[in-house]
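This document opens with one chain alone, in structure tokens, the form predicted on its own.
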Amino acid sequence: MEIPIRVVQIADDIKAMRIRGAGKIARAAAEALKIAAIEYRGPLDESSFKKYMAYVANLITSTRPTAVSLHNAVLYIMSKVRAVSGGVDDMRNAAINAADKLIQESIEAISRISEFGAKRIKNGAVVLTHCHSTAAVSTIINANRMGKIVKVYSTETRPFFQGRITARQLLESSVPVIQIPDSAVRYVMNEVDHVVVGADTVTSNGAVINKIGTSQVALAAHEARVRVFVTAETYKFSPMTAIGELVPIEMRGAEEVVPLDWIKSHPGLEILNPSFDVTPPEYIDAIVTEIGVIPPQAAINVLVERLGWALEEFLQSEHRPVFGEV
């Protein structure tokens, strides 16, 4: 089945982490489906178009299994396509309109989260953040504009060093920032007033799946009685976890951790490179969303109220591929 080159490029960029961050991944996925719908050149019958869009959807979702924002974005657009029964042009327009709406709402969500989150930061605060999250960075920048930030500790975040992106963006917005290795978190934690991080997935019980190392940051904060705030758009909440589905933890290649020639010179050595870990709700003080600040225990309410449609779509699939047979 022929797929537009630009769609394949987006999928490859997501998989290779050239497109990073849950929000950016969701918007890229929406853009890919929009392009696919616009450039469809197959038979002009509903069945062929749906099969084509399902094939593209499965390609996109296969790139990052842990990023629920990607899956929710694709599921939302595909649900709009399947709801149409007026011909290919109507289904095409449904996909385009749904993608545009999701992208716009995603951008607006960051602004609201930064407003809610900045209000939670106390005056004269020292903040620590891990990895790179647009929502977390925006919250810190907003708090700095309000005169609340003394300094920010930003972890390097190995092995991809996304923390360097965070440090650069904070510096560009005149936020005083100190870059530290991941292993220095406990060393500086007694200075810290707030930990502000993002999320790739929020489960129904309030646990947060985020970049590897987040759970260690939260554990050190818990030990030091430092408040932990998670910034997350509601489309990062996972409806499937409400019925016991597990969130897969993505394992990435050994070459991201050590050079390939070093691996070859040490035969028999195994490298473990999990991309995410799970922070239990007991170590999280609040989750900041575009609809307000909630305790982790209220995650199930957000799922029911905001993403109930996604859970219904999943249940109707009878655990087959969510987007249909391809």
Ligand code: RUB
Contents of the next structure:
Amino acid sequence: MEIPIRVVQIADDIKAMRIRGAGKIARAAAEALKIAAIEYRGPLDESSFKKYMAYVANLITSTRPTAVSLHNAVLYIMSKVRAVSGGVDDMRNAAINAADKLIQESIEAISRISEFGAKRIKNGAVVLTHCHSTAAVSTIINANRMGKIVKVYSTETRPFFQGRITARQLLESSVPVIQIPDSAVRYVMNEVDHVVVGADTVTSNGAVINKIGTSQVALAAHEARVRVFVTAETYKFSPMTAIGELVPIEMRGAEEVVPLDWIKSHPGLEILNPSFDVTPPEYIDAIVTEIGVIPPQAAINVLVERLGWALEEFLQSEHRPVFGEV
Ligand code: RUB
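Could I have the structure of this protein in the form predicted in complex with the ligand, to go alongside the form predicted on its own above?
Next comes the full complex, this chain leading.
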């Protein structure tokens, strides 16, 4: 099957984390499906087009397992394609329109989240954030524009150092920022008023899966009675978890943790590099979504309201959907 080179490139970029962050990954996936639909040159029958789009959908979703935004975005676009029975042109248009809608709504969602989230930051606040989340950074920048931020601690976020992106973006928006090693979180926590982080996935019981180390940050915050806010678009809520599935945690390569020659010179040494961890709902004060600020325990309501269509598919199929015959 001939796949457009730009689509393969997007899949590679997501896998290699040149495109990263759950929201950006979802938008890139939508863009890939749109390009695939536009550049389809196969036979002009419905079944060939569906097969081709299913192949692309599986290619894109196989890149990273944890961020459900990626899977929800692809599921949404594919459900619109599958719903058409009017020929290839109609299906192509359905894919393009669904991708455009998803990208547009995702950008609007971040803007609303930053508006709602900034209101929850107190005046004169010291904020701590972990990793790099567009939703969290936008919220902090908005709060800073409102004159509320005294300083932000940004963890460096080993082993991939996404905290450097956070620090740079905050600096560019004139937010006072201090970069700290991940291990300094508890050292500074007594000074902190709010922890603001993003999410890759929110489960039906309100647990949040985010960059590895988030649960340690939340634990330190809990101990110091510091409020933890999670900023998350509703397409980061996982319908799969409502039928009891666990969220797969991505394991990445050893070379991200230590140099390859060091690994080679220490035969027998094992390296573990989990990319995400789970923060239980007890350690989260609120999840800031584009439809409102909710307690984590209300996650199931968001799932039913916003992703009811996907929930229905999961309830019927009882498995992670593959996108048709491949
Ligand atoms: C990024 C990460 C971010 C969330 C939310 O992990 O954990 O906190 O994805 O980001 P990685 P956003 O760098 O491994 O993709 O708010 O931008 O969606």
